[in-house]
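Here's a solo chain for you in structure tokens, the form predicted on its own.
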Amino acid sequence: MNAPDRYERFVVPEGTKNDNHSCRVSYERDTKIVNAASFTIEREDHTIGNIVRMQLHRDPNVLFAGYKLPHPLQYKIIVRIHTTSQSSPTQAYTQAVNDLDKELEYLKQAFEVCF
């Protein structure tokens, strides 16, 4: 069968290891557009891609935010971000992830109170 082994959906490949720990996110600055970059997130799919994209759209300094899966058998997403001059793609990405972390923590606490 041509499909990759199931464990490859979760295990970070050897080429992405950095200083004895897994490096799941890589950054590549766009050379043609100012304040634009791509973030490659290993071992994630549409679930994380859409959540991060929507959180980035809430930021007024983000001009464009989108993601794609390069191929259905490659377990990674590429998030593209273009920001205004008041922010950088790295700042926008970090802020989006931090805001999502806070929202999920709030949902977890609300759930624990009810149950």
Second form
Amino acid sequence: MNAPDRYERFVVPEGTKNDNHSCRVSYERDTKIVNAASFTIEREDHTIGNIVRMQLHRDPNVLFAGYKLPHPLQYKIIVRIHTTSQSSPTQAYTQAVNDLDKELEYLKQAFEVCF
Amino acid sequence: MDRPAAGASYQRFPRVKIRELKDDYAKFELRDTDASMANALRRVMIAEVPTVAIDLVEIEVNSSVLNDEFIAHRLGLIPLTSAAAMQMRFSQDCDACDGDGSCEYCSVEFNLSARATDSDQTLEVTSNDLRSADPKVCPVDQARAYQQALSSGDYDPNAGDQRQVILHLITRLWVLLFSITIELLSYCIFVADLRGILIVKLRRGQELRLRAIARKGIGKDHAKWSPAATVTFMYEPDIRINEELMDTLTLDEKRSWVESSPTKVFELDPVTQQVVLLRTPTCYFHGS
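Having seen the form predicted on its own, please provide the structure of the form predicted in complex with its partner chain.
Every chain and every other molecule in the complex is listed next, the one we just looked at coming first.
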């Protein structure tokens, strides 16, 4: 009765703005702790969350990195990052995502050579 | 791993090595990366690789013992060859049609027409009775049957090459080196006599006539679109023999120790009379 439609697991809803990136990733600074922020990624789950979290752990400037799904029927993840003063959560997050992009590209080429 | 300077990249460079590769089974090793990467691969293979499956069914006549939605559900679960899935569009994204499924870019039409004759024999309606509008997309066992009987084809020989991907990842955690072995388990599709997947059985006088439309989708939406039967990964086991303790055993005791393992893991080297590992550890768990 309360369950959302299945396609909502991967179809991003229409944003308030007209471009596609309007609400896919949003950012919220933590007011009480310096250099801490949460990123909310819509329509993603553990597949992305765990990978981003593990990549953030490899960065020595990141003091805390974690992700959660607030509810299994709400299709989004919240990634929380605390960094040292040498870096910022945005920088750590962008760095992690770019590194993962390159790593997956490398993996894709490794597969293509093999198969 | 070594840490580059701050601001530099922490990228890893994974390596892949294939152990086995068949039409519906593959096994490979993945090294120099994380279990989270292996798990993400596994999750994507199950839920996010697009395939083609029957999604809309218009039933004209159904006098069989199963009701309409039952038959529609069974039709959806029939695996179709999906090599063409990458060229197709999702029907919600398709702007060439209005979503009713008659568009060539996002859907494939199937027809089924079966009527039990006036004999007393039960007519089995199977996936072989599904007639596809596009020969590249057809039930997998139909494609296999044609491939087996193929000498010269009306059908494109590539139509049967469905990547029903079943992965079994085997991950080995070393201190410095991450290696992940990925294995695809075999997947039995049909009965040996190639009759096709049974949809419904009809008795004398019963008829089934329908038109079905297959669309592209992903496993997240419905399990019928999942291409994988099983995907698993495990760490490659690291077996080390305690040589000090092994030296305290007599030769007979060593022999009985080697023989006590259910799969042949160790062997007794006759020359040096030492117990050694027989072969790479990942073969032990699947009888492959």
